[in-house]
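Next up: just one chain, as structure tokens, the form predicted alone.
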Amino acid sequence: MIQHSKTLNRHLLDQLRLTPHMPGSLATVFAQMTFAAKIVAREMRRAALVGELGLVGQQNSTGDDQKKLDIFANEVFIDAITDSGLIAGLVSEEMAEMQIISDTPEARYIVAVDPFDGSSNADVNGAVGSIIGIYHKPDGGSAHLESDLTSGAAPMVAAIYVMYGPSTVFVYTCGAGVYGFTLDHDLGEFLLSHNNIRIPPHGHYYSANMGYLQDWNPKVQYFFQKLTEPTEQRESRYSLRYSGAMVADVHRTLLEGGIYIYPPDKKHPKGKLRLLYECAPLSFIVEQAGGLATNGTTRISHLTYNSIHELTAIALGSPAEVKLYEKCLAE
């Protein structure tokens, strides 16, 4: 017997009656997006064995040096994009510039796609994933995709990451609660495994590059020091967790609490993840979840886009930590 039977399709299906203000055609974005997970997740499974390990030589829009299942991984979500029909434009760690899909009316949304976060991760069997956020599309023609999304005329609408380890994983929120699913490899679905997530509000954990410290503000460096200090209200210290791939570190977060931070350093004085297409969708999944999403000073969701690769610092998580480190560099 199946302990979990409800499928990503049926549970939508479901969403969709319960929640007036989402779009049915949504369920066939998902569709498409849990279509190209699976092909990721397949071809992770055994990308040594046919060669797709490695390097391609290149550098994607942002200047990180590209590996082959980057470009393979964004390959499957543009064909899966593609294919929808309901897809207007496109924007992608992966391409310069944003790729107009469809200008037809039924083209209502509007895709950004980190396609393989933690790509260093792959050749050590390491824990990846993929990001996406979905806008709605204002009227208007293709013409006005991009400043459409960097003015805020297009609201993200839904969030997804899909993490590739022992399982793979698909979580989700349209903004009204987060839901995640296991693929289950047998039967080709995912299927509901993390009912209405909800983020403790405070955690024992917490995940930064610490080899970074000393590049960091001392402001910053004071929050880690309260966090690794035992106090009276706490008597065990935090214990560092960090995998390399955002979406493997918010998905531990997300279920055991704590606190996920990348800060602005000396080389990136605005910090160097990408705002559009990693911050802003798992801000809003967290977020969903109860949690907090900030740069420091500001919510993620009320940052401006002055590019569609804009960079950004984030601390997401649960309340108690996220709002220790604002007040660390406030004070």
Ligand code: P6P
The other form holds:
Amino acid sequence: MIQHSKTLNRHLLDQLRLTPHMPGSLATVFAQMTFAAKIVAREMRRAALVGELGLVGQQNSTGDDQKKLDIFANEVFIDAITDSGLIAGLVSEEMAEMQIISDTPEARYIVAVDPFDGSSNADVNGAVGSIIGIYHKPDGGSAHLESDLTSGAAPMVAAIYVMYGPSTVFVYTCGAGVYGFTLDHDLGEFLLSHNNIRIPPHGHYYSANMGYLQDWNPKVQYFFQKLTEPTEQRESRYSLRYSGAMVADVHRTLLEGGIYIYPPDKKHPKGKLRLLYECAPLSFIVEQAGGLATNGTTRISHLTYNSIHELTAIALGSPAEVKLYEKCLAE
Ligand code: P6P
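Structure of the form predicted together with the named molecule (previous: the form predicted alone):
The complete assembly is shown below, putting the previous chain first.
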């Protein structure tokens, strides 16, 4: 019998049946996210042919230069969620303010998205991604959505990342394990390709922008010195892999082990990466796969927010390397 891989939608419905606390309406939100991912993947494939590469000449709310594809991907996610009636609010890296989408009782979710992560890679055909956190709005109206999010009153119920690389991979967790799906372009379906992902207890890769080494805290520098100490067995040495797209670096870390780190530096004293729609969703996924995620002293999942674009330092990956990092920072 031909082995038909399980579609994302079928898998999610099975998951939701197995996790009674998860509302079934989440499947509809996921359907919108997968549709948006397919549209962005298609645009990525043809961007160079239709003049969609390059900058738009403005910056987003946290100072990143915006690419045409940043704007395109943001509009795709706005369109994908707007008409479902299930989304109360949308936070995006590309928009300074939260967008109130719907105030009906059915609108129980807040979506926080980095629509096009790593866009500096787009013009050189490098890997890029989308990162999505889905938060469950507490009862009551939508007048206080932002404080619901930043106070933790709206817990994250699902996290997704999509990696637009040689293949388009959709990885999610709803708190009951981590599952990866690869887009079959002929079918137009995401099919199960990475069942119940578990991060290796330790790895051989580290992922950080070593160009900032001189700007880092001496204890962070010491960690990298410890990690890269020569050992007799060459195969136990660590190798640097850093793509400039967090989704791609975290995907490799998730599958092969190791650590991704973006420490504070002189230009980013609170760290560069955004908590709500980059670090929190990716940390949820890594921890669900058996890994750890910290800002160096505190679990990412325990951090509080003061704003929807809150920045944080981050180190996430295999327990062995993350624990070594925290140990070096504590000494
Ligand atoms: P740097 C992309 O802009 C991003 O938010 C992450 O995807 C990536 O890991 C990081 O910033 C790259 O930052 O300073 O190394 O270029």
